[in-house]
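Just one chain follows, in the form predicted on its own, and it is written as structure tokens.
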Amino acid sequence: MLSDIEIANAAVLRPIRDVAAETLGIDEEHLSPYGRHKAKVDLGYLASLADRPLGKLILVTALSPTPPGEGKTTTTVGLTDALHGLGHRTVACLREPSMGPVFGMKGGAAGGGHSQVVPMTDINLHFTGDFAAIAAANNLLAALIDNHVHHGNALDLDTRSITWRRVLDVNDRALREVVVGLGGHANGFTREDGFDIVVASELMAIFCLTESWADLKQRIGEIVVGYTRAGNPVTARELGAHGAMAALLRDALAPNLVQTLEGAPAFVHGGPFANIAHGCSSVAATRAGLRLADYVVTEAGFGADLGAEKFVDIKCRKSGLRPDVAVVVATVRALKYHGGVALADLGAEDLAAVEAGMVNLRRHLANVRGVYGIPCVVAVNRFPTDTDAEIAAVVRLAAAEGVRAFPATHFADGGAGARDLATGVLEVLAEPSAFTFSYTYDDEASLTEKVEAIATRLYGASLVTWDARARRRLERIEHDGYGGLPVCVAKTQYSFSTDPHAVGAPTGHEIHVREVRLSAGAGFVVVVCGDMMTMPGLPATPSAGRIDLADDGTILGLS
């Protein structure tokens, strides 16, 4: 089979104006084209659609993944193509890839095989410049903070308490902790600082939760950048930064429209990390899709304990959106992994391990239906090494939980390979739901109670413990009036616990909180459990080593 980039480079793409007009009814005058195959859709035009009824929202999530991932993006695209091929007006909503993982360990994030969004190289590299705009706005605020201190510090900002960090869209471990202001008086005050990757920044989360320029500027103004020496929060508004930052993000806020290999429309917009932030594409793109199409297929990062929980408890809570059905992606290899099989041995048939690993998928299904109140199906993303007996076992085991499972081969076969899955999703949507949508916790609960609800209801933990510094930070956040915000738990994606090696569905474990961060502009409190990196490092053999530019301008090696 051809590589992902070979398939993408061989594709014949339709002009984006034709995709917009023929699949979504968007006239060319409402597009801001970036070349022939990608465009932004005018925010004013989208606002004019406010009276249109919303389509059905399909949320793609997964069981706890293996390190290579289980194919949520590929499944999202394959399902979109399948629904599109059945004659339904359907749009995919995906996150924009970060160049850190593209050049690092993961590679690109535009789908794979015959289920990709295109132009794949553009999407993975720079795209329409959204991330550059977010980085510029973020770093402008950082510069204004240091400039304010240098020119007299009228706000009495304590340089030891500055929480706003600089960002870069490249994995670079050497920048995690730095010292700025070296070189004497002319270079400002010397202080400790650091860099995060763009997708881990609060500004990225703000970007993905807002839908208008006015709300964007309001949220940016509420960012807490640090504290005075008296312990009072200092905001971006007090520094006079919010207007200029919003100006830098003006054009970026409009959703990006591209297409799948089979010509279905796709909004690819925003890209917050799925552990340190909420891991969902923008609300603006999602709502635009719901007003323009009958079905929107979107994904939430990592497993249903992380991405789906944050989709429900943060994105839905903030926006009023509601998923009509969830698709839980499972693979034979992930089930065997959670059943105790080593990564190197996942290619061998092992029905006992599939059954043992079902404990992980079973808990995710219980959470999706019983906690979030969303009806669901299972997409069995089939790999070449999967045997018929293993696939049949997954279908049987899911049926025992009262959930229909549909094997899918969209990676190899495109939309045709997800036709059964699409039909199953449509059947669930046509049935009266036996579930009532709900959040994991109430708004009125304390921040501690919210964390405990997630830990006990979703993770199977028996208690939550707090580092003393994290507890003091939490108390300070509540004292400053932010106790009503939802929480965003940052932990490993590989386990229900904070131990990435605790596979299956551990119970009775302890969730230890080591750090608490306020994202006042985004409107949530980040609770860090375990070792979470907001600036990843590069692996021993980075993906950058295989990416190249041919003499004719063709980009090679992306996957």
Contents of the next structure:
Protein chains: 2
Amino acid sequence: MLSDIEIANAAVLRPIRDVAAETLGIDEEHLSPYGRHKAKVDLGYLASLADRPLGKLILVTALSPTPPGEGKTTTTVGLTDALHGLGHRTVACLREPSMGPVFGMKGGAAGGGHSQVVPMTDINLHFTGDFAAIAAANNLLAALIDNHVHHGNALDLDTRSITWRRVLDVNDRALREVVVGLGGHANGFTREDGFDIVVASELMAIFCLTESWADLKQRIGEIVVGYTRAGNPVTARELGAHGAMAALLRDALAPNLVQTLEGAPAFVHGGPFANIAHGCSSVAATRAGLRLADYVVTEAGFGADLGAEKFVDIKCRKSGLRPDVAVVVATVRALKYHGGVALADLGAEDLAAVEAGMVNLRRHLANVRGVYGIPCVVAVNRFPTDTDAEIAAVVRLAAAEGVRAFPATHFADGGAGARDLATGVLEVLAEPSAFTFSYTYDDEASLTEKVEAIATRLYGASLVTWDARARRRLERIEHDGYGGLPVCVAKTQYSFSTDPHAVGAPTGHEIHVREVRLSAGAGFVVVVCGDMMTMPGLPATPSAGRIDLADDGTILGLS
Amino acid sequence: MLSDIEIANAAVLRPIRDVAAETLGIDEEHLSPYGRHKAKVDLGYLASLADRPLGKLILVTALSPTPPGEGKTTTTVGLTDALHGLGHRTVACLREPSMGPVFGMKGGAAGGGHSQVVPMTDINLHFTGDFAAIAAANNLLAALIDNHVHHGNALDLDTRSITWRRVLDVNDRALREVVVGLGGHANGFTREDGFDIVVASELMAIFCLTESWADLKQRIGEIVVGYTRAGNPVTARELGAHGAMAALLRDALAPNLVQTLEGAPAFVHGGPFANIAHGCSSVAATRAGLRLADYVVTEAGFGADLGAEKFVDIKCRKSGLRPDVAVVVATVRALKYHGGVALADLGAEDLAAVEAGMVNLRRHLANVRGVYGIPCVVAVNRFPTDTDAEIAAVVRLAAAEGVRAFPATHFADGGAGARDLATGVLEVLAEPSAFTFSYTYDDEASLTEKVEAIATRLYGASLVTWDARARRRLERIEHDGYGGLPVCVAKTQYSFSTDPHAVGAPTGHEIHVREVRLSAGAGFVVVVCGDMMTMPGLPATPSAGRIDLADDGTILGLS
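Return the structure block for the form predicted in complex with another copy of the chain; the form predicted on its own was the one displayed.
Following is the full complex, with the preceding chain placed first.
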């Protein structure tokens, strides 16, 4: 089979204005083109559609993944192509790839095989400049903070307490912990600082949770950048930064429209981390899709304990959106992994391990239906090494839970490979739901109760414990009036517990909170359980060494 | 009079595809649009024009400026509009503004008054993403350097000798001197580092001196990032970084086309500093303009001792381009300043000071004609406080040098205000040149001789002295085989000397070289005389506090 970039480079793309007009009925005058195959859809036009009925929202999530991932993005694209191929007005809503990992180990993030969004190289590199705009606004605020301190510090900001970090869209471990302001008087006050990757920034989360320029500016103004010596929060508004930061994000806020390899429309917009942030593409794009199409297929990062939880408890809670059905992506490989097979041995048939690993998928299905109250199907994303007997076992095991499972081969076959899945999704959507949509916890619960609800209801934990310092931060955050915010749990995606090696469906474990961070602008409190990497590093042999530009402008070596 | 942004926001812009077709004969298929009013012109199309005759190249330069500047960019735009209004196929070639100063003190850099390029807010903020692409490629190389050291350091790179700095497009003094790699083993090796603003990067200079993807990659490969413990240079090619960096710059390399307020075409592309780099917009854009239009009006940063010198000795030398005429911008204010009047008192008529300050303009005119061998005119950029007697004095004093001077009011009146200037430029272009174009020094001269030629022939200095360390670096650079490169002098723009307060035309002074830096990829050796700021700071009341985004998406407060 050809590589992802070979398939993408060989694709014949249609002008994006034709895709917009024919698939979504958007007139060219409402598009801002970026090259011939990317466009932003004007926010004013989208606002004018406010009275339109909303289409159906299909949420793609997954069981706890193995390190290489189970194919949520390819399934989102494949399912979109299948629905599109069946003649339904359908749009995918995906996250924008981060450029950092493209040059490291992970490679691109625009789907794969015959289920990709294109132009693949553009989407993976720079795209329409959204991440650069977010970085510029983020770093302007950082400069204004140090500048305020340098020029007299009228707000009495305690430089030891500054929480706002600088960002770059690069994997660069050397920037994780730095000291800035060295070199004497002219360079400001020396202090400890650090850089995060753009996708880990609060500003990225804000960007993905807002739909208007006015709301964007309002939320940016509420960002808490640090504390005074007296311990009171200092906001971006007090620094006079929110207007200029919003101006820097004006154009970026309009959703980006591209196409799949099969010509279906796709919004690719925003891309927050799924640990320190909520891991979903923008509300602006999702709402636009629901107004323009009959079906929106979108994904949430990591497994259903993390991504779908945040989709429900943060994105839906703040936007009023509701998924109509969830597609839980499972693979034979991941089930065997949760059944105790080592990563290197997942290629061999092992029906007993598939059955044993079902404990993981079973709990995710129970959470999706029983806690979030969303009807669901399972997509069995087929890998070449999967045997027919293993695939049949997954279908049978899901059926025992009362959930239909559909093998899908969209990676190899494009939309045709996900046609059964699409038909199954349409069936569920046509039935009355047996479930009532619900959040995991109420706004009124204390922050502690919110974390406990997630830990006990979703993770199977029996106990939440807190570092003393995390507990004090939590109390301070509640004291400062942020106790009504939802929580955003940052923990490993590989397990229901905080131990990445605890596969399956652990119970009775302890969730230990190491750190608490306030994201007042985004409107949530991050609860850090275990290590959290907000600036990745490059591997010993980074993929940057393979990426090249041919003399004719063709980009090679992206994966 | 309205503010710049009020004028710009009130302008009715034409679709850029219409501007391209009607003013330059570029078919829409050769454009990559960025929104409706910006487009990149495809490099492949430009290469297909190689057989076309070249238009005339008009270089806008200036006398030694006062701190607020003398209006080179507005004169470039005004003259373009005047030629365009006279029915000549004309295009302006300008530098892209840096976003950092927009939020600091300087504001935007897209012209001013009724001589602006538009869309003004877009051009000043993000534009088509070129600077973000340059920053991404620059910082990828930085990450690859530290990553190489972290993973075994096979090249034996001496971390004390790393010269490649990280960049951001923000004014942020706290980043001038930093320590990176803190926090222990996982974060790499601790070392001193620093950030420059994007426009001060060598990569920006490379970007502005190349015209093809192949040459871009070649030059990037030659970047020297530091030295081994044995003292040998280590290049970006040895780190395997050049292919990925070139890929990041693929789209950026195509020139950006916008329009003036009067509908003339303008390429706005690249924007290197005029001290640490050569201060001119891209060769790719200039050459494109010369193939597409009969007249190209372009500017070089700072006064003619710095910007025009680098235009000639670096940009022309490397590209084979030749200016056909120079427009030396002078103001009554600057002449009075060089005649000894304090900055605060420049508003009062002072004919004696104008006459005294003529020494500065006189030397620039002598350099332009006698050293570079370019015929020239003087544009007297008129300010509201200038009296008719003062303006007449400048015209008379220039005439005494054998140079025609033309008062121009394009700031207030647009192209109509520069019509006399345009007519004068056309007259000079129609005459046979009395001068022979020449570089200030030959390639074969030693680096020392090159600096001495600039200092004595252009600056009026009698002596060049060197810090011992700078001298050693120079010797090492020559030993490593870079002695044939041109030099790029970084010194104050306010004086022919290295003392910014030495107005007029000082003679017999000493030029002291404090530091020498190799830009092997860009292909020049930077000779630093005096302080050089490669990362600006923000003022006590930054303009960021005035810049705002209205609820309807209008950006306010840019200047």
